[in-house]
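Listed next as structure tokens is one chain, alone, in the form predicted alone.
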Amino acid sequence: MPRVSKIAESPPHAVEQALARLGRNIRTARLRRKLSRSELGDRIGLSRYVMGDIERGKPTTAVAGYVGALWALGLLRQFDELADPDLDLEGKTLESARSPSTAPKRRAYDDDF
């Protein structure tokens, strides 16, 4: 029986609260479609079981079936967002405060060959 990562078994409050809104989420995308679990499921290659779990924010799901149902319900757009380096306020900050702030001084070369 594979292990359970630490993460997965227990998970930080915030990430098991952001893992229940995704599947809220994607349950009230698929039902807004009438679609049954098993439609959905079937359209990605899961049981309605998996998207039981999915809808539940499971969190030893693998990361692929929630990806997966946003793709089928027309909604991995939004997905692109997702930890876009571009909106990341604080790496940006701290990249700029690691770099120089002058250019590194020449080094003066001999013309003497």
Given for the second form:
2 protein chains.
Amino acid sequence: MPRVSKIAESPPHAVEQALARLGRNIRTARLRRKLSRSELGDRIGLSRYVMGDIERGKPTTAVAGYVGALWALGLLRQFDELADPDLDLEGKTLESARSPSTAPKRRAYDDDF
Amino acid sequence: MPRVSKIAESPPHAVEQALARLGRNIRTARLRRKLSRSELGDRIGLSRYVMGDIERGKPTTAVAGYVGALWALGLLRQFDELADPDLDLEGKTLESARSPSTAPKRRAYDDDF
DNA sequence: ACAATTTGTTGATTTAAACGATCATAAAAA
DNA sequence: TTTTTATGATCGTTTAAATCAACAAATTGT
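Could the form predicted in complex with the DNA be shown next, to go alongside the form predicted alone?
Below is the whole assembly, all chains and molecules, this chain first.
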């Protein structure tokens, strides 16, 4: 992205590592399926060059490329749990601490549907 | 990204949905932590505008922005499991089916280190 | 009520992401 | 072996991503 953002230009190690790992994982999944970068790229409308960028974990590449690759490989399921509010214990704690909540606990029939 | 890739311009529903959900989850986590877009953006070197793009799940935004946001919110852990080869049952099956593997099973001492 | 903060929107500017073409190298298949 | 096929590397072109500034609207706090 033009006017390259700081986060994309020199990401924290953790971010760099996370992207590198994701790229490697995508590559592994692609090879297991006997696909070339061009072939996988064709399926999601990306050139082989960008597919290479993705497998290298390039930070400036559009997110759609990464997610599209996961989708084309049938690996999108785990993605949906990313930052799932229900799994964000830290955030839930902060939120509940903010509202002292003198309100009574939800009754059982609230769980009906 | 200039020359807008097909996948970014009009992503499959599944990809669009996945990004939209991730954006919502990031927003939820940010609000729980009582941060404004500007504040969160400052921590990762992104303008409030791009933070808005991320929360809307814009497909053309650099992946580093998304991952950086997760990092700044302390939600990077689950990301590392994305497309984990060990969890890719489909891929593992394909791979093992390819090499009939007449080779004997690895001995136990191979697990030493 | 008022003030302050947050977010939405628009327009202009800068800059590099993605593309295609080409050649080199590496690996796989014939 | 030879012949594909896959990937790496560089260059030039196109186009919009990311930024900033300014103002409006909505939200929140006092």
